[in-house]
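We begin with a single chain expressed as structure tokens, specifically the form predicted alone.
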Amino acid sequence: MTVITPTAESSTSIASFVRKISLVQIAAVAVAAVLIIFGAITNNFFSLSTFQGILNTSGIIAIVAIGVTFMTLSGNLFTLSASVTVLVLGQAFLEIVHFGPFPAILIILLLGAIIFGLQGWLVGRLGANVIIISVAAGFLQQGVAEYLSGSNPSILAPAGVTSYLWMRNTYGGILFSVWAMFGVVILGELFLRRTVAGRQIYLVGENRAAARTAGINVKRITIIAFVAAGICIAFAATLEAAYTQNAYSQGSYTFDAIVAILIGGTSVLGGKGSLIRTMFGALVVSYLSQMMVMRGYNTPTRVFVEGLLLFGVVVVMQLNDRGRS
């Protein structure tokens, strides 16, 4: 009989492999098998249903967070005003889509690209916190929204106007704003990887300084992240309000893109991650979501479970970057 013995050098290509597993992959592999059981152990939750089911209250997510990524990857963390954003202008939308659905979707983009792009106005030019110019933007938005409806908390679609009801319906099963959500992906990865301008947005999230100091324009890229963010938020939107055919209060948009965010891997210091992976994270939600309304648990318990999802992430994450420094 022959014994195979392992040899030095297998010993050391098994201790290399295991060195190059980092806490954040074998966190991703918890998650991933404890929400695997629990769906396993929830009834009828492996079903084409349920992935429908996900895959539709995704969309609208991931579009937000995707805008939001282009702000994390430029460096500079996130917006906090994402929700009262898609609650005011998916109101403007409901306003003026009698003029058309598409000059109505045009003027909710272009009025998305002014709203954070004098955030990034004030971030890139004055140096201003952007947490503090997110708030701040959140009440003048809704300030601005309840003095324009003479503080009515409900808009909803104008009678008879149906031109715009394509946004809303289901396509082989499955909603437009989850195929919104495929087509916004691909053309900002394009962007991110086919322009100067996105990978410009990756080297300045990465080291400002050195981004500095290799002639880019840091103020003019701060600014075309924040109004890149700016559209997609507005697109989700004129998708959110189309859907539901009215807007009356804040959605959690601003927490569900932040977890989608962080769960897709992306760095919270910038210039590392990506728009699919942004995306994989929403679609995570949703999955978390859709599992726990199936088990019964109640608004509270969902919005606990996320945040201890979320306060999870953000410990490992800062774990590893200690651990890699």
Contents of the next structure:
Amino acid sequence: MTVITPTAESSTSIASFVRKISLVQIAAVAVAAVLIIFGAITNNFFSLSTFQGILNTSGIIAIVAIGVTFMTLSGNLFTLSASVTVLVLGQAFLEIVHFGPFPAILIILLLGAIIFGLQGWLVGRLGANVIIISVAAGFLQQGVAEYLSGSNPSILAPAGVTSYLWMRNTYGGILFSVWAMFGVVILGELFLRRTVAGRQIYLVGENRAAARTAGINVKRITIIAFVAAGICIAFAATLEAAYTQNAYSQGSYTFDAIVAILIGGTSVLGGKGSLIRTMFGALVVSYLSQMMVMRGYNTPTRVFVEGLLLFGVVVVMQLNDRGRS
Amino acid sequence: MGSVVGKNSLGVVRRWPELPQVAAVVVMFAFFWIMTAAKGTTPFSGANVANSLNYFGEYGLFALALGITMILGEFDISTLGTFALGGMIAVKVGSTNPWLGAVVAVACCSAFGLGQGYIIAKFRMNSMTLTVGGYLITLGLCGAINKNVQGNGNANIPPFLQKEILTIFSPMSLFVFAIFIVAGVALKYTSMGRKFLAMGGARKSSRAIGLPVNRYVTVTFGLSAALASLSGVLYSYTTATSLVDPGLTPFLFAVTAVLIGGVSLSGGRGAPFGIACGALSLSFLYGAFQTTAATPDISDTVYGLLLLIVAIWSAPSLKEWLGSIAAHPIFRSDKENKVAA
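Same protein, the form predicted in complex with the partner chain this time rather than the form predicted alone?
Entire complex below, previous chain first.
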């Protein structure tokens, strides 16, 4: 029989392992444990249908959040008008989808790129405040949409047009929007990691002054990040309109996206993070939402818990950054 | 001659820096007058002006709440949540005793704001991010209170708050004016006010000379929450309703008023007088739209455009961009282009 006794070497390695664990990792494990425990005590939560539901509800949220992540990575926080843009562009999509789904999608993506590109120009070129610009842009979009629709808040899918319904179908039990989410993540990550502009988004977000000194055109990169955000949000708008077949009211995409980004661990100050992290953040938001629905909690309670989670994540990340520095 | 006029006008602005804000009130009042006259109603009738000033009463303190955090170089998005939460608590708790409802609402929201401010100050956090969390928490609480607590608005309060005083005023608008005056005096004539402005303009230097920055940041967020909740209380008492989700409309009013009021986004510049002028000018705009029964497409577009214009006006690189445009060859004379070449 061999008796294993702790040696000085093994205790040193344990101590160094403990030292290497960051506050963020501890918090992540704690949050995961709480989510798993609450999932376990919720009837029928750990089932295939529940997980299909979580995936299916996360697709559009994730695409909006991925869009906003481009802004966050470039050091421009987030937008407060994502929900309005999704609604307005969703209405526009339903109005023009009779031209065919692909031309309609292309037009909506172009509109999204223009709406956000202009905001990016104001923020990048003039140094305007991103939050204030996004609120102004939201009201402008709302006003223009109300004018074009004759203040009709209920835009319905055109009768008899079925050419776009593949966008709301399930494939292998999973909604098209989820497959689209994976596609957007892959394309977005390739853009961020394999192109010069993508890598410059990280650099500008990490240290704007250094990026400027290195000769990077910060204004151009800011506009590119906003355009990427606009394209993603516009794509999410087409998926949302195709799925619900109407465009009645704004969803909670603005704040769901912010929560997903921060829970995913992307630094709100820019330069650190990834689209994959945001996708996982969106999955956590959907997990939480599904669990709370199954436990009988209402929407305000979900919003409250999301707020608490966001509060905690921001504080932990700040403490972690301070610890490192 | 032109330069002399320029110098003189610049001198007036220097002597009275609030002139642009006062001009904004005059311009908006003129717009209000033209619109109401065009509608065929009497612009100076007490009811028309008093209606406009009621917007000032409902949203003015919210603008002040956001403004004081911006003067300190911070940004409190959670004011939108405390606005809704304050109104909700007041309506639910104060259905029989409105004063008690208002006190409980302001106390609860102030405690929340102080806690939030303490975290921001202690860990030197980005207030925009943390207060988004604060906004969601307060909004969630609002929904929970709405569902779980019985109580409706007291029907006797709206007539009292909107009772006519001196034709155009009401107890609500006079109360809000009074708070602006107190805030203005405190900021301009007390050492605390001067320290507050110094911290907003130069945070690092203030820390270096030993000013209690953390304490000021904490208290400012507490005050901001108190003012926003008081604004929510007035709104809810005036309309006898409680909002579960106010949307971004109060925020749009407040941000636009603060920027018209000359508050710098980088902190250190601005005063309650300017914010009051910004809020007053917007109140006349809102009043003009109400009198003329403008459709939402027009009002939303105008509000959005106005905020866009003031946001661009206050953008730090606007002058540099205008300079670069003026220096473009197509805007220069042939002689200047030859010299440049």
